[in-house]
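To begin, one chain is listed below as structure tokens, in the form predicted on its own.
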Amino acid sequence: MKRFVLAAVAAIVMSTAAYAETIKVGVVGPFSGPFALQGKNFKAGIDAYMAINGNKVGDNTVEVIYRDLPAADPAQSKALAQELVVKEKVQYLAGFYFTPDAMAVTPILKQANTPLVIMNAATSAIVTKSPLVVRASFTTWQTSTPIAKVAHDAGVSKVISVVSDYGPGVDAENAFKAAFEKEGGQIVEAIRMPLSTNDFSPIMQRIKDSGAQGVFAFLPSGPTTLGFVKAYKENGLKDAGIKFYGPGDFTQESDLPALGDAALGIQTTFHYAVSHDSPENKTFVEAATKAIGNKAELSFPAVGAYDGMHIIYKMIEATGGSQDAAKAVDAVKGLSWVSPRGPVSIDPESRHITQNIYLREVTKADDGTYYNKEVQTFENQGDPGLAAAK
């Protein structure tokens, strides 16, 4: 009996250490519903990476398994992650468009022995919830801080802040406020809207009544940002000279055809524009366009997913295909490479991505299409929000 038990234990140890023939990656995102285009971009970025780099790392084949989460739903997010880990036996979790969904998964990572690679969710605090989280995307602190200097340099001294009332919105509000007040500016009013808000006319009236020279805003990319920018134009704020500032969620490329001239001249700061001029981005855009089927639908979640897969491939390479979450994460601390967005690296302490943030201005091309033109670069930006998250 003793020999039998020892043999059984040895078999278990050998099976966990053995190289797997197929490495499964579980990706959770909005593949249906109002944010389905963002999920489509997740898949386009993943497909592009695998088309360029193949589906094998060493002797191991990479398989991606998708789970649909149409809207923010932390309980369902956790349930889907558990299903992927237990039933599908994925070795890596990735994706996650909304912060509450990513937060809900962090408590299971240690027991599951599974790293989590964030491809979008943008609250700074996510990486503090588990040492097994690595961010491939951005945070709203990171993208919202530089625009405060842009506003100040344009002669704007009074701004009203309008954000969705959830993690990234609160982060964006705090980031802009801290940076703008440091420049000597004043926040005359701060409005937090329910995440479900879709009628922005009352908000636009409050902006007009505030006496602010500009509005800083943050909402999750998709129908909400599209509606907000349209309301800004239709309610006369643009014509009244009230300047619009925010992170690039508001002018994601897939929304520009619908926004049309209403978006012209709007300045945003963001980590990526489809128009970014580099050989790496040209290769990425070509592959991602083929994957998504229509370049006009290509947007920033695709590059987060593309770079997320790069991180996962490096993890698989470092572990040889064995399931060792801590070793996998340790292997990418300090990792640097040239992304389609520019030079990036993974901070060895925070596991957050360091990257350039670009000031972009919506411009009309000669062929009548609209694009985000990069006009200034803020190099090697970390996440100012990490200090606030601790």
Contents of the next structure:
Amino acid sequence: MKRFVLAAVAAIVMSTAAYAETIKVGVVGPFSGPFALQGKNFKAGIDAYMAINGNKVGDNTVEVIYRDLPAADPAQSKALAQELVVKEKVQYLAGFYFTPDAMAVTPILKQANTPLVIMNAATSAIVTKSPLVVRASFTTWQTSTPIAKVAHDAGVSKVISVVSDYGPGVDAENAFKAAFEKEGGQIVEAIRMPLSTNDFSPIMQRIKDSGAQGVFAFLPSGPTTLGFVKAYKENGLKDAGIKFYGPGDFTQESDLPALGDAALGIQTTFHYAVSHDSPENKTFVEAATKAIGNKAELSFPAVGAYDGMHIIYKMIEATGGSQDAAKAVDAVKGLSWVSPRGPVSIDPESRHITQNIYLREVTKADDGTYYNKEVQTFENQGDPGLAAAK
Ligand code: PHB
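Next up, the form predicted together with P-hydroxybenzoic acid (PHB) in place of the form predicted on its own?
What follows is the whole complex; the chain from before opens it.
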């Protein structure tokens, strides 16, 4: 009997010890190609979180495994996620810059018993595709709604909308339209461009010809947004006084040196600015700068990744390291904390992040550098797109 008890205790200890080994997190993002800087920001945010909080949760050691997905490629995204789950035995999937890549992974989560913590992809509907999705980033509904009031309050009543023709673009168009029309404004034309568009001159001509006083736009942040803002300046729209409105993807800090005066004065609404003045952001920016090697390269995907890791650490804590995706997700419903971006919480119904959205204006500092200056706060914003996503 005594022997049996000892053996049983040993078995329990061993199985606990087995859990207390290494918890793997598989992160998929663009680490090469035109969007490589966005993926580099994922890694900087993750490294910053682990530098500040250590790589252990209880007895468990956290290991992050990266997979490169340079562009929106749903088939490849699913293949990478499957490989991470089956071969690498990751307990968590995370990252995902582009919406189609995140969408493609939602059908495998249940069988894989794996939560998906989204660090960027911003289409509202993603969280409705599986109860195992939690989003640490933002939605374009969330970031594109408040700018409509800003435009209207500035006396702009006729706007042309220009978006990339895929999930977050269509959401952004609908969000801005709903909020702008509610203010009494009018959308004179709505253009949806293929995601691959990189010559924006014809679009700029259409904006001029539309007679609109302003343009609302959304494109995924990266070379795309950089090219669009440059074209807005180079085609004379800025100088002609056609106002530019959009979510903050357009003026990510890492693009501001290249945009220079072309971006000066542009107002955007977004969940995060590198300049955000708080002790939490100071700690974050220091650690993330160390991780990325150059402060000028820091941008919003780093904060999505940093908060995504916070969510994963809380999940590991709640499950004691055992693989129980439903329990892990339940544990973070209603979780609230102070992020580098400000106070945030996970909505228990949608599993999407509730947060402040800030109006920011691209400003030139005394030292000649450009930054997003926060000028107004829209507090505690949920996702207005979730009703539309159902
Ligand atoms: C997306 O595909 O969901 C996405 C990508 C880049 C952004 C925003 C959203 O800046």
